[in-house]
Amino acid sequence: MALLALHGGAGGDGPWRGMTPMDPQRVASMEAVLQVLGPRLEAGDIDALTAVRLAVEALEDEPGFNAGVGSVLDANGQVSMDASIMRGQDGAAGSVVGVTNLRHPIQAAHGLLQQGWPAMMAGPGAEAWAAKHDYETVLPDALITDLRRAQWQKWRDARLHPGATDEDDAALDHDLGEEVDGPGTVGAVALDAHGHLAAATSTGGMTGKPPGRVGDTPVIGAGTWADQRVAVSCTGVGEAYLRACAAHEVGVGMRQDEADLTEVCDHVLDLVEPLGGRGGLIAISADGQVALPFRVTLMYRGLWRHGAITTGIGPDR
């Protein structure tokens, strides 16, 4: 048995209003990832760690999500990205924080995992390490899309709090023909044919964040977790997930005999919610359970299981 689940961020208040103009492309990108990687995972051609790395790389290439190309802009109008990855069978992990010029932050995080030490690198040090090891670098402006510039401009002009426009349902500019509808952090969790688990997460953070801000995504145990029982990737308001050690809490809950993954994940979201933790998470257990819960209007999500692909955005689709 093999399983692969993805998310592309969660957010919003009130009822879901249906798909926006960019949503078909977002969904198609998730479907393409699942269609390519799912059969390879089940056949044993790739392991869980490779699957989540490749999945997140592909989602970093989709400009409709907030990771890699299409990352949101900080208070200074710049891109600053975080990513982490973890292998369940031995707890190996890698993370990069605040990188500005990496085409695929998840690749550098994976490289740190493979190297073994250090587990986490930040800012210019991480960028220098990545360049030395031949990870693709780009000019920072190459990561910025017109949509994210307009989103940042609206945030700045209205003097809003950080992240305010990330969940804005109103069109930012009639020339863009697009609505902003969710933070767009991306993540993947996988169970491979050998029963091993892995998780990965990548993000550009929140619009208007102060330079240097760190959310849950690059922090092992907060935004990403994998052990021999469960793999987890979180999305939402990072500070709350960070304070709750949310991803690790799922792991703690799954230590109980015959633990129900859905109940465990709901309990963790109950812990996160009083801390302002708007969002959701995706999780897969070693015994084949899957949970994709969210407590906001929508969460972009997809699942490959038994050769079938399912995707969703709102509560019913």
The other form holds:
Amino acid sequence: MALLALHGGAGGDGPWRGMTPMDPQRVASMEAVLQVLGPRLEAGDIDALTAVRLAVEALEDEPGFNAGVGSVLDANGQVSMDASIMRGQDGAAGSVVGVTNLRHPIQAAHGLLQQGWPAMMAGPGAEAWAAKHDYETVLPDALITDLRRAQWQKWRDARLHPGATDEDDAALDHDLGEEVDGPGTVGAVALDAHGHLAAATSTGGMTGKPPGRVGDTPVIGAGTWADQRVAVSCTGVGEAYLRACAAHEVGVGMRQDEADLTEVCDHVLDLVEPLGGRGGLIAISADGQVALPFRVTLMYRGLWRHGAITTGIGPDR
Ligand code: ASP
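Other form of same protein, the form predicted in complex with aspartic acid, not the form predicted alone:
What follows is the entire complex, opening with the chain shown before.
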């Protein structure tokens, strides 16, 4: 049995108001990823680690999501991106923090995982390592879309506090019209034909974040976790996921015999929520359970299971 789940970020306050003009493209890109990678995973052509890397790579290329091209802008109007990836069977992990010129931050994170040491690199050091290892670099401006520039402008004009979260931005979107969207961190979790698990997450962070701010996404155990029982990718207000070690907590919960993944994930979101961590997560367990819970208006999500693809945005699906 193979499983692949994706998210494209969570956010928003109040009831879901239906699709924005950019949503069909977001959903189509998730479906395309699942359509291509699901059968390859099932056939044993790719393992779980490769599946999550390729999935996140593809979503980093989709400008409607907040990762790679289309990342949100910090308080100075610049892009800086975080990404991490983890393999369940041996706990190997790689992560990059605050990179500004990589087309695919997840590839560099994966490269660090493969290299084995260091597990985590930040800023100019990470960029120099990536350049030396021939990861594709781009001019930082090439990652900035008109949409994100407009969103940043609105954030600045509205004098939102630095570090305004995607969640705030999503709420702001409702005031500003549908052309400005908030959420969009991307993540993937997979179970492969050999029963192995992996997880990956990539983000531009939060609009208006102070330069240097680090969220949960690149921190193994906070935004991303995979072990022999479960793979997890989180999205939401990063500080709370960090403080709760949220993704790792799912791993802890799954150590119980016959643990129910939905109950474990709900319990973890209960830990995160009082810390201000509204958002969601996606998780797959080695025994084939899937949970895609969120505590906000919407979470872009998709699942490939038994050859069938399901996607959702709002609460009903
Ligand atoms: N968790 C991400 C961060 O705090 C943002 C998100 O998931 O929307 O950087």
